[in-house]
Each structure stands twice: as C-alpha cells, then as structure tokens.
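Form predicted on its own, single chain, as structure tokens, below.
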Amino acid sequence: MPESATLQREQRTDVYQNLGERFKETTRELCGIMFLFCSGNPPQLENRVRDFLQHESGMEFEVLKDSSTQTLAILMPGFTLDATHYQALLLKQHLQETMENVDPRITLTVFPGQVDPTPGVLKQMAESTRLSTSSDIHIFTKEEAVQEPGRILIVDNDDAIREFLTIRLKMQGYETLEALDGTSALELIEKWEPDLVLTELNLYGIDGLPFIHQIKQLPVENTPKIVVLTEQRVERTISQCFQNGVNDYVTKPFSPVELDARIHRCFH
C-alpha cells in the first residue's frame, strides 16, 4: 500500500466504499484498522498522525480522510488485534504530548475478523469515534455492528430543515422520511415505524403537545422515541415535553455535532 493517501470530497469517492471494496478484495489479508476523530479539527493532525506512524520503524499503512467529518481512518497491514491497539495508544499519547488541549476519540478492530467490512460497518465505526463520549480506546465488536441503523421520521414544516437533517442523517446511515405536519406524522408513524421521530412542536394542525401525546396513544408494537427540535425555549414548555415521554430537546438555532450525539445516545 502507498503510504498514505487522502482521499477528498470533491473527488466524488465515498472513502467508506472505498475501503469496503478494497477489503473485499484481499479478504484473507490480516489488516489492522482504527479510525480517529478530534473535535474542532485540530491544523495539521493528519500531518502529526502521519509523521508519528513514519516514525514507527518498518511499519506499513495508509490515512485516509472523511473530509466532511474530518475522521481519519488508519491502515496497518498484517497488523493483530494487540498490536492494532498497542499502536493506537502510543499514537493517542504522542498526540496528547504534542499538540495542545486534543482529546482523541479511537476506535479499532482487524479484518477479517468477526466483523465484515463492508462499507456500512466501516461507516458506523467512522461515526461510534466521531459521536464518543468517552477518552477510552474503543474496540468495534460484533455485536454493534449487527444493529440496524434506525428509522427515523422528520417532521418540520421548513423545507430546508428537512432536507439538511434529511441529508446529515442518511450520511450517517440511518433511513429517514419526511413529514409537514402533526397528521401525516402520526399517518406514517403507524405504516412506517420509525425508531425515533425528530419534531418540531410548531407545526400545522396538530402540534405540541397535544401531537406528543397521539405519538404516545398511536397502536404501534415499539412506540417510537422522540426527539424534539424547535424554537420555542419556555421552560415550561420543556418540563411538559419531558414529562409527557419526550426522550431529549434541543432548541434551534443547534449544533449539528450536538444533534447527532443527542440521536445516537437514544439509540444507544
């Protein structure tokens, strides 16, 4: 393998297929991999992340880089387990050594293995270290990559909201679907059965919490969990929201980054 690469978005290459078509292609090939995220994009950490594994004598890999997450994802060929994390946490060390206030996020596993490489799994575990809460080296097992991603349903009658969370979300593998207002929601909560419905609470028709507690009365086999995304901050409002079964709240403007940590903990 070259020894590095950094695949970009313009480029119109999906990195996960990518690497999903290239493990297919040597699936008898024991190949270490961990993917690492930073927040706030620290300047020059793929450099820092490149020049550490050079250092590493007679050790062969590869970076590539999600540039619309910022996750890299690190190669090591005839790497073990072991040796996979022994490497990861020296690199997690040097990194905290040499670069102001970074905190990285690692999570890892070999292929083959018991986890399939394909370019959803490799996707997922892109977005476990991206959505990490915790500082521990993580190792992706079996039993996470067997979870589905999730359904959820959107409703918001912005046109635009929906279709950057409608976006954000599917990049992140779960399927989705749209609503306009309460009536609809509840229509294809009942056909559909998404997991988890992200709302706003300002909708036509229908809306509050009044639409809150018809989600919770609808005759489905797993009522879904509930997100709410609106403006409206009263905290009154959010006590009634939470003690009518709403799973979290978040107020617009908000943070994507901060959006899918709060979806991926309900899922979690």
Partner chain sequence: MFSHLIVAYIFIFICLGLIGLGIILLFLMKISQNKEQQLREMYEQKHHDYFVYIQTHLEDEKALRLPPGKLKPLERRVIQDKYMEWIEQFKGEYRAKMIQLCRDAGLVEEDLKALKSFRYGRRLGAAYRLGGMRAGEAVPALLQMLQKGKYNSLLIIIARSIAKSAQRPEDVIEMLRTLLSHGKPIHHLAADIMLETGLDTSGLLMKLLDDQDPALVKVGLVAMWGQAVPEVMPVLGRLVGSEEKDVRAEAVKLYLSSNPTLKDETIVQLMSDRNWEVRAAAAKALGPLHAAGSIPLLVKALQDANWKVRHSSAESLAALGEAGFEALCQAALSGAGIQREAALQRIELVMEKKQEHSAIEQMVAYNKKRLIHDRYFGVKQQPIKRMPGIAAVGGDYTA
Contents of the next structure:
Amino acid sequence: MPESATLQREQRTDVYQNLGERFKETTRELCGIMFLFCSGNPPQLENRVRDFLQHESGMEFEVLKDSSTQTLAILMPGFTLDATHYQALLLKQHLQETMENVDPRITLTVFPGQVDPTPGVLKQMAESTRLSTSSDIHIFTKEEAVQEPGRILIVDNDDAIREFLTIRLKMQGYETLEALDGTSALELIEKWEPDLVLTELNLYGIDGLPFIHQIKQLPVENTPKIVVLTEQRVERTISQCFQNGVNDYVTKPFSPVELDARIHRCFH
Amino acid sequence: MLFYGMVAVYYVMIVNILYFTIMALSYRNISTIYRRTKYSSYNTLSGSELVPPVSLLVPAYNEELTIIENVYCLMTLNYPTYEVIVINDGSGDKTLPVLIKEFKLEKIQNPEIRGTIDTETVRGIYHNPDYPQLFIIDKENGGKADSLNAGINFSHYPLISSIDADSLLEKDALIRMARMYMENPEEMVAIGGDVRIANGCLIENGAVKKISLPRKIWPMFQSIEYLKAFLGGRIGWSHINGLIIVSGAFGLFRKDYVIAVGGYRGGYPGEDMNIIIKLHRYMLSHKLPYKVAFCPEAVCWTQAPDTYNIIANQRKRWGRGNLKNMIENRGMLFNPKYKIMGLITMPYNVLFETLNPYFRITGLLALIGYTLLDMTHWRILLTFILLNFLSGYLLGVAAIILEEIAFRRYKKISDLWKMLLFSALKFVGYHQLGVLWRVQGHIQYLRKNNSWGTMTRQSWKEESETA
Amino acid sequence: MFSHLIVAYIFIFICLGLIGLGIILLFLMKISQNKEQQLREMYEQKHHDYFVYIQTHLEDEKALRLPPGKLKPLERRVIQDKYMEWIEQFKGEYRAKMIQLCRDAGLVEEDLKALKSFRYGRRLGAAYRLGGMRAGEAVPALLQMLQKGKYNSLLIIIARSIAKSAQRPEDVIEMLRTLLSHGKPIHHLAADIMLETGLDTSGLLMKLLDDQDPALVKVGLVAMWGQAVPEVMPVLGRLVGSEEKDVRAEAVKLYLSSNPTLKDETIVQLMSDRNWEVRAAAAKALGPLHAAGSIPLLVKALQDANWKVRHSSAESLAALGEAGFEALCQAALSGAGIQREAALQRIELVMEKKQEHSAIEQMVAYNKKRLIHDRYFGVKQQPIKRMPGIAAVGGDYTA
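What does the same protein look like in the form predicted together with the partner chain, given that the last one was the form predicted on its own?
Below is the whole assembly, all chains and molecules, this chain first.
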C-alpha cells in the first residue's frame, strides 16, 4: 500500500518538523528530551507515562507519539541533562514495576546541548532508541551524530573500573571494547586493531612487562598506543614500562579528568 | 586381650579429645581470619614499594606438561616486587627445552651465585630480559631439597617462597601472606598457605576459573582430608605456635634463618617438615622470639594424584619422611627447652601420628579376636568401630563448618552434600588404606628403601577438559 | 568393664548429637548465604541504571541524587559498597562528590551509630566502612578503639580507617604512635598505612622526621621512598648523623639518592661507617656523583667484608670513566680473594654490554674501556676463567 506509506512518512516528518520548530522558538531555554520505546507496543503505555509524570509534582512536560516508530517523545522543559537522566531511570523503574514483561529502551539528551535539535537528529534519536540492543539508558552525544571516533581497548580485571571507563570514554565518543585478561586482550588487539590500549598492569594470563612487550610484537599495521592505569606504584616498574614504549602511566586512585587529558594527548 | 582392646578404645578417645582441642582453637581464631580477609583490601598493598620483595622457588623434575602454565600463573601474581626461579632438577624429559622455547631464554654468562649452601653442580642459568622477573636454574639431579637450596643460593630477595610445580597460586595468595609477615616482620620465620585440591576445577590462563569438587573418588577423598587437616588442624596449631609442618606446596620463609639452619635437608622425603622442625629448634635454642604461622586465606591449588598407585606411593613417602624426621629429632621429645614444640607438638606427632596405625590395628585385632572367642561381646567391637567413625566424622563436619564460616569456596548445596557424604565414606576403606600406607612407609624406611616412586602429572589443560 | 563401656557410649551419643547439630547448621548457613548472594545480585541489577547515572554525571556541577525508592537494609549495603568502591578508585573532586553522597544518604550516620554497638564484629565492620567513606567525624572514636585493642591484624584495619578519614595530621601521628607502641618493628606497614591518608604527605613527613620517637622517624624515612619532598632535605642532613643505627642508615640512603654534593670528609666518614648499609649506600652513590677523587676509597672498599659494599664499589668504579675502570682492572690483576672477585665480576659485566652501545659517544667510551681491558688482560675473549658456583665468598644474605 504505497499510499498509506507516504501518508505515514508525511505524518512522521511532521512530528519531528513540529518538534524542531518548537525548539527553534525556545533556543535559549533548557529542555530535556527523552525517547521511549517498548517492544510489542504495550497498550496504555502513553497513559501510564502521563500518569507517572503528572505524579511528579510541579513538573511541566509533554508527551508526543510517533506512530510509525512506536516511540514516545517526552519533553521536559527546564530539565538539565542529569535531571533528565534521573527522571528517565525513575520512569524505567516505574514501568518495570507496574507492568509485566516490559523492556523499555530510553535515549535522552538535552537542548541546547551537545547536539542541535534539527529534525534529522531527532529522528536519529528515535531510531536509535528503537534499534537499541542494550536495555541501558542511553545518552545521545554529538559524536554519535558525527562518527569519527578513536578505538580504545580497555583491559582490566575489575568490573567496576571497566564499566566506568567504558561509560566515560563512550560519552566522549570513543569506540570501546573490553577485555578481562591479558590473553584475550592480545587476541582482540590483533583482530580489532584499536588505536589505544588502556590497561591495568596486573592481569590474568599474561601481564606486566611481558604483556607490554607482546603488544609491541603483534603483527598489526599500527601498533596501538599504550596507557597504563594501575595500582602498581613501584618506581622501577614504572621506569621499565616507559623504557618498553608505554605512552603514559597513571596510578590508581586516579583523577578521571587527568586520565581524559592524557588519553586525549595520545590521540593528538 | 579385652584389656588391650579397652586401652585401644581409650587411646582413640584421647586422640580425639586432643583433635577436638586443636579444632576448638581453630574455632577461636576463625572469626578473626574471616574479618581480616573481609576487611582488608589488598590492592593498595599489592602495588606498594613498601612490601618486601620475594623470591619464588619452583623445583621442577619432569614437569614438561604443566610447567609453562605454572610459570605463567606465577608471573601474574598480585605482588609488587618478586622473581620466579624455576629449578630444573636434571629432568629426564623436556622440561628445560620447553621453558627455553616458550620464554626465548638465553644462558647467562658468568651468573652471580651468592649463596654458599652445597648443592649438585649448577649447569647454567637462563634468562630473557623481556621477562625480567623469570630465571631458570638448570642443575644436576639432586632431589627437591637440593633444588630449593640451589634456588636459595641464586635468589636475590630476603624472603623466599617454595612452590610445587604442580600447584597454582591464587592471584592474591602471596600478598595475603606478605600482609601477615609485615604485621610482625621480626618474629615471623615461616608462613604456610592453605593447600586445596584443583582436580575438578576449571582452569584457564593459569588460574582457577570455576571451583568445584573433584569428580573422581581419590581426589575427592583427598580434598576432604586436606580441608580437615588445614582448617581443622593447622589454624589451631598455629595459634599455639606448634606447627610442625608448612606444606611444601606453598610456604613463605625468611631467607636468613633458612640459611642459618643450613638450608633444606636432602636425600629424604619430608624436607618441608624437616625445615620447620629445624627452624623451631634453632630459634628456641638461641632464645629468639619467633612465630611459625599458618595463613589460611592464602590459597594454593594443587593437582592431587588420581590413581591408586600414585597416591599410595605419595603416602608411603610421607610415612617414611615423618618417621625419619621423628627419629632424627628425638632429642626434642619431652625436652622442656623446646617448650610447646618439645612438650606438645613432637610427642603428639610421635604418639598420635607416627604410631597411630599400630595402636589402631592392634586394638582392632585384639577386639576381633576377643569377639571371635566369645560372640556375646560383639557390642564392644561395635562400640570401638562406632567410636572411631563418629568422632572422625564429627571432626570432618566441624572442618566443613569452618570452611563455611570463613572461606565459602564451594557455593552449591550439592557440593555440601557431597562433602558430607565423602566425609563419612572416608572411614570405609580410604581411612584404612591410609593406615596401611603409613605402615608400608615405615617398613620402607627400615629396609632403607629410599626410592621416590612414580609421580606422573597430567597437563592442566586435560584437567579442565575432563572437568 | 561395664563402666568403661558407659564412657564410650556417652562419647558416642555426644558425637551423634553434635554431628546432627553441625549438619543442620551447615545447611542453614549455606542456604542463607546463597540467598543473600542472590539478593545482592538482584539489587545490583535493579540499580544498574542508577549506577550508570552516577558515573555519567560525576562531572556535573550539581549534586548527585540519592537512589530512588525505599531501600531495604541489604539494598543500602549494596549501594554503599558501590559508593565505597568509587571513592577508592577516584581522586580529587570525584572522590569528594562520592563522599558527600554517602553523607547525604545517611550512610555515615548509620555506621557512626554502629560504631557504638556491643558486638565487636559490628563495630569493626562500621570502622572499616567509615574509613571507606572518609568520615572525619569518626576519627576520635576510631582512635579510642585503636588504643583499647590488642595488637593483631584487626587493629591494622582500624588504623587504615583512621589514616583514610583523618582530617588533621595530629590524628595520623597519634594513630602511628599507638600502632608502634606495641613494640613490633612494623615500620614498613605503618608507612604504607600512613600513605593512605588524604592529607598533604610532605607536611606529615616533616612532622614525623622531627618527632622525638625514633620509631616514628623511621616510619617517616621509610615512607619517603618514592616521594620527592625537597623540603625535608635539611632534616635528612641532620638525621644522617643520628645515633640510632637504623635511622642513620635509612637517612643516608635517602640523602644520597637525591644526588647531593658531598664534601670529601663526609665521603671518608660515610665510607668508614660501622653500619654496612651506610657504606654500601655511600659506595653506590659515588659513581653517579662522578666523584673521581674517591677512586682510592672505592678500591679499598672492594675488600670490604660485606658483599653489597664490594658490589656497589665495583659498580661505581666502572661508572667513573676510564680512570675508574683502570683502577678496577688493576684491582682485578693485582688484588686477591674477594677484592679480585668483585672487580672481575664487574669487568665481565662491562665487557658484555658491548651490543647495547648504540650512541657514538657511548661507543667511544666503551672502546676506550676495551683498550684498557686488553692492556691488562690481553685480547683473549675470556680473560680469566672464574669458577662458576664459587663466585660467592662471605656470608651476607640480607639483600
């Protein structure tokens, strides 16, 4: 039915066109926006969302539905990025508690912020919500809109560290992968050819200087830069690392801002 | 005959009361052990310049199958400064070539050997600057003690740790021991680690990935046995500073004192017990305050023999070594100069470990004979058997409770069932075999048969596949 | 006879009873542990989004929010553990933010209450967590706990908590004093504990080095390895003359490692110190200092009774250019026993290093040494065969 298809497309562009216009009018004002998608399109979803948001006192909001992608766009004027994020997690928790078998996917951002509220970007956000493979709440960043990231392999046995680094580096637009131990890291470097390896020195399988040495020996076109992030504070080890071609050495506990700067320096 | 039977009954009861006393001491300490493990974070210590450096000594004799995996495991410990010294004890297989190939080692010209303990000739020392903490000593065959001595001579650091080539250390094992050492560096002369059975566990990348109990019965029995000996016994003995052995599989020593007592004694099994007795002896006769401690949170996983012949050989060797050590150090028996060691540990070992089989066997025989003469007295026989079984089982259960309180390595409910079941089954057959092996060991000693027996290894990879 | 059997029977029944109890206890324990584990995992999953939220917005100006909903005790513990993990990982602003969050969530208050519990286990747990949350207000109570306790590994846990939470240098010093009052030589451990502090370490080190108690001075000296603290150099100069043997050795080592300029008489004095550690440290320092005037002293030190001193002297001689190397060769040729041994060993090492010299200057330096070497020993590849295995003479295994 080509006719109805065109009709739908028109309708769809309309939603985003509308939204885009709206944001243009209020460029100065802060506005959080999140896109919500639940697979299977459960009934009453829109109403539930409205009920929930009304429950939060003193809050202005607007819910729009795009029937083609089955996503809900929720506008929250006056909300900062962190407030929007928090609201999103409350909403997700609420939905999970009140409905059975829901798997809400949420993508959010704030205007004016990293991205401009063009219809294209809004559409991309809705699409990425629908197609998202992870149930994690996702923050839409500039780098996603313009893809040109560096690749970073994070190697650490500690789940908490890997999680944090992944979140942080992804926010900055890097493409990341994780490895738990030295042996799998070496395999990944060969297969994936990252630009930078951010590694703990203390790993299972192979670690320390032999690990650094092995990375340097791998038959890859561009040997990755190496930044060490470790507990190891023995001076001799540190100097041996630099001698073996490590680009930077950061000891834990670390300052994430400083780490960012050092990684940035490796890329430029 | 009845009288002798009753003596045996009382003997069993006394032995058990002693066991219970030791077990009670273990219970006294278990909450401290649990708390210090739970509330210590090792990550700051494991990167600190202030932790004493350690030389790990790994004697290897015909270990071509497992040695690479073990060296990789030892090179990835959570420890700031240490070196791994593998001592190839004139292996007949490819232990040395395998190592040289894997780590691209080269012979060091004119290596510097500073120690002066007599050993067999050292043929060469191998090293690769890419693996700065790894050294291989190649020497003529001279036994485990001799290899350890050669390692001590070459080692660079003030603490040494002996590790069996068929064992894998947990990543934190060494730093946990070092923490214990640092809390009392002057008095701590030796610290032993907890040895557990790796059979049945999933091993990957030189580390135990998934812990489960062994599938085969021989390792399973040993698993239960080790649990009881280490948790039930050694924690308690350590509390009164009466430990007579630090397992050869994993122990940490002050090098200066090991050298002061002349290093390890070669030529006979039981060198791990021997070095501890010598240390006790030395420290006590020089009136130095000291401590030989057990560190149950430092865990070493070892491959247990899984066929009858190998385990029998191992136990006979232990029996022989134990008897030799007791005879060699009989001067310490009941000697008040040697305090706890002379008055409690040594007599306990002679009466209740070395001579144990004879009391039990003769007691049983006496009672059987008595019952055969007069069948109406079967109750006494039954009592004797029950007594043996129940008290032993109680100790087994108590050891599992200790494990549950502080360590919880085995998570599944089914594991618990299995442990309880095998703790009981142990008394039907396995236990008796143990007694038999010990007697055979003693006979070997008297016949001056000092062979090492066969000890074949299985590669860790096969181990994981069968698991 | 009968009575004997009765004893045995009683024994059997007691055993039976205990076995029954033990087995019941075991299963109860296992089930409750497994349940707790499952709950923990469930809660971690439930708050996954919240944890991601925190990690994403650590940088923002605004305060972080508390976890949503009403929390069960175990749930709070799971969240607290996560907070503490982050505090342990981060430095600076991010850490401060997480500490504030712990406070806002009432976790600090809760554990301060638990610190007054009657049960030791609860108090210890609270002490550990208060350290983890860097709770300054808990320090007085923790210090009291430390002073009352017997010396064992649990006391160390409390000491670490104090070091982490302390807001004033005095508290850290008080903690160290209490820890060392048990008379154990745990200076390295104490230094490691001290370095966990969030306070300015150089100020703390100054205070320690100035302390009356030699034990505290030693902790300060030990802690200074790996810390570049220029302000303490004058204090070090004073400690070099300390009567306390260990203090002097540590101070000398530290002092020399900073490459100071040494007066000739100081060198002579250090090289003839009674303590071998001092002599070894001095011998080691002379090479990098390019103190060519000390060559005769170093040659003499090749005969020192201590291995480390001989070794360091030879090393320094080799580092002192051609003159030093020539002296080394001379010692190897004309000397005897340990002196010759030490010299030969070093010469071999220097000659082996051939391949590593890439830069032209180093090449030239090497070739000059090679010439000197050949003059003394001829052009043979191996000058004088040492017997492997007996290279060691003298009995010092301390290092």
